[in-house]
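In the block that follows, a single chain appears as C-alpha cells, in the form predicted on its own.
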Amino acid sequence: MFAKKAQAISPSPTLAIDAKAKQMKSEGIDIIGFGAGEPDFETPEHIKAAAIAAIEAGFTRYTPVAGMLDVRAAICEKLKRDNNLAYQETEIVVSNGAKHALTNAFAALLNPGDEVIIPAPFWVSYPEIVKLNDGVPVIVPTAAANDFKITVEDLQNAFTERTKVILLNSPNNPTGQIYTRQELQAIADFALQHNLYIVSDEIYEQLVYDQYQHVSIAALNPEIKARTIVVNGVSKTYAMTGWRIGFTASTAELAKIMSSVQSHTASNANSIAQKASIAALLGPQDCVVKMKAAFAKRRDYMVKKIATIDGLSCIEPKGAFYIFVDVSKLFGRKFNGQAINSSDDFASLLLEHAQVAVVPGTGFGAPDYIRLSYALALEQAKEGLERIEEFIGKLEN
C-alpha cells in the first residue's frame, strides 16, 4: 500500500492540456501558448555574471542550511528599502524557490488537522501543499465584484476552532488584484484577535502597475509582523525562475524551525544561485522597470481586445502578468456538434482547433474562468487573441 497522503495529492488539471500543447508543439504546429507562469526575458547580464564569477572563486560547496549570511544580509537589505521591513539574518531561510519556501512555512505551522483559509481563485499548489502538511485547507470563494479578494465577513464565516493560518498572496497568481493597505489592516486585526498566523506569498511584488503600490501585511505593524511569514523570492522579478532562489521572513523562532525541516529535506539552496542573487537584489534595478513596461504594454492591448470579444470579460489586473477571464457566457454553444460545459472544455477545443494554449480555472477553484498570461510577446499575444476572438466566432448557440 502506497502513502495516503500522498495518494490524496490531486495532479494538477492543466497538466492534460499542456501536454497536448507541448506534444503538438513537437509535431510542428503553431501553438501560441498564454500559460506560461514565468519571465519571457532572460535573466539580466549583471546576474549571469555574478554567477559566473561565483563559480570561478570556487563557490560550489555546501553553505549553511538556512543560507550565506551575505545572501541573508542582502534579503534583509531589500526588505527594509522596498517593504519597510526589519529582519535579522537569523530570521531569514533561504530555499530551494518560493514552492520550497511555502512547504517549509506550511511544514513549521501545521499540526494534523489544522486549518488553513485559502482564498479563491489560488494558486493550484497552495492547497496540495498545506495537505502533504496535514493541514486541512479551506476554500473560501472570492467575488469578482470585490476584485477576488477575501473579506472580514468572509473570514468569520470560516473561522473555526481548527483555524491556523490565513494565506495570503498579493499581487495574486491567477487574477493579478492587489490588497490595500486597509483592507490588510482588516485581515491583520482579525488574525490577532483570533491568535492566526499568516503566510504571505509576495512572489509577484515588483511587478504592480499604474498608481497602485504593493503592501506587505507583516509591516502593518509588530504584533502582525510576529505572526506573520512572508515568502518572496527572485524567480518573477528579476527573470530567475530556473535558478530556484526562494527565501522566508519570520521570527528567528520559525526560521530556526524552517531551516530544521530543510536541513533533512533540501539542505542548502544553490551556492550559484545564492551569490547571483545578491547581484540581484543589491545591483541595478533597471531591469525590473523595463520589465514591467513591457508587462504593462502587453496588459493594456490584451485588456482592451478581450473586452471586445463576444463572450469574454476580465477586471484589469493591477499586478503579476496574468488576466483571469470570464468564459461562463460560453458555456452551452457548441463547437462543430461538441458541447462547451465548462472552461476545461473550452481550453480543450481552443487547443485543438485553434491552436492556442490556455489555462482553465479549474486548478485555482474557478472554474468559470480561464487564465491568460501577458509573458509572451506583444505580437505572439496579438495573434493568439485573434485566434480566439475567431474560434469564438465558430460557436454555434
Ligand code: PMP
Contents of the next structure:
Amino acid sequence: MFAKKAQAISPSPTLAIDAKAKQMKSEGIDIIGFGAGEPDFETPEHIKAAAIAAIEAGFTRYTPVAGMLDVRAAICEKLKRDNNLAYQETEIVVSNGAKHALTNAFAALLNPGDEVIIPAPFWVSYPEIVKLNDGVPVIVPTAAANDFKITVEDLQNAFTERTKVILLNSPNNPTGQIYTRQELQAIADFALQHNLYIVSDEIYEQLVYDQYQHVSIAALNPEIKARTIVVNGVSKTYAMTGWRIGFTASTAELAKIMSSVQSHTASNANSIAQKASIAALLGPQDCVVKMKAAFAKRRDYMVKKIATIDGLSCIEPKGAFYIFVDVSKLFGRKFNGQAINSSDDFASLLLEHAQVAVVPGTGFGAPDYIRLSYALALEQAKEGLERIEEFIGKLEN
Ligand code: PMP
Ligand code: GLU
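Show the other one: the form predicted together with this ligand, since we just had the form predicted on its own.
And the full complex, kicking off with our chain again.
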C-alpha cells in the first residue's frame, strides 16, 4: 500500500493541458493553445547574458540554502521599490519557483488539521499543497458579482477555531481580478483580530492593466506584515518559467523554518538562475512594459470578442493573463449527439473537434467556467476564438 496522502493528490490539470497541447503541436496538429500558464515571450537577452556570465564566472556550486546574499539583497531592493516593503536578507528564502515557495510556506505554518481558507476560484495547486502539508483546505466560494473576491462576511462564515491561514492571490489566477487597498485592509483587520496568518501569492503583481494597481497586503501595516508570508518570483514577470526561481518574504523566524525545511528537501535553488534573477529584478524593466502592453492588447481583443459569442460571458480581467469565461449557458446542448453537461465536456469536445485547448474550471473550483490564457500571439487568439465561435455555432439544442 503506497502513501495515502500522496495518492490523494491529483496531478496538476493546468500542467496536464499544457503538456497535451504542446505534444499535439509537436505531432504537427494545428492546435491553438489557450491553456498556457506561461508567457509566450523569450526570456529577455540581458537576463540570459547574466546566466551565461554566471556559468563562466563559476557560480556552479551549492549556494546558501536560502539563496546567495546578493540575490536576497536584490529581492529586498525589489520589494522596497515595487511594494513599499522593507525586508532584510534574513527574511528572504529563494526557492525553486513560487510553487516551491508556497510549499515551504505551508510546511512552516501548518499543524495537522489546521484550516486554510482558500477563496474559489483558486489556482489549482493551492488545495493540494495544503493537503500535502497536513492542512485542511476550506474552499470558500466568491461571487462573480463581487468580481470573485472574498469579503469579510465570507471569512466570518468560513472561520472556525481551526482556521490558521487565509490564502490570497491578487492579481488572481484564474479570474484576473485584483483586490483594492480597502478590500485588503478589511481582510487584514479580520486576520489580526483572529490571529490568523496570510499567505499572499503575488506572482502576477507586475501584470496589471489600465488604472489598476497591485497592493501587497503586507505593506498595509507592520502588524499584518508580521503575520504574512509574501510569495513571489520571476517566472511570470520576466518570462522565466523554466528557470525556477521564486521566493518568500516573511519574518526571520518563519524564514529560518522554511530554510531548514528546504535544506532537507531541495537545498538551494539553481545557482545560475539565481544570478540571472538579479539581472531580472535590478536590470532594465522596459522588457516588462513591452510584454505587458502585448498582453493588454490581446486581453482587450479577446474580452470584446467573447462578449459577441453566443453562450459565453466573462468579467474583464484586470491583471495576470487569463480570462475566466462562463460557459454554463451551453450546458444541455449537444455536439454530434454528445451532450455538454460540464466545462470538462466542453473543453474535451473543443480540443477534439476544433483543435483548441482551454482549461476547464473544475480544477479551479468553478465548474461553470473555462480559463483562456492570453499568453499566445494575437493572431492565434483571433483564430482560436473564431474556432470556438464556429464550434458553438454547430451545437444542437
Ligand atoms: N502561483 C500562481 C497563482 C501561479 O499561477 C503559478 C504558475 N505556475 C505559480 C504560483 C507558480 O509559479 P512558479 O512557476 O514560479 O512555480
Ligand atoms: N500557473 C500556471 C497555470 O496556472 C502554470 C501551470 C502550473 O504551474 O500549474 O497554468
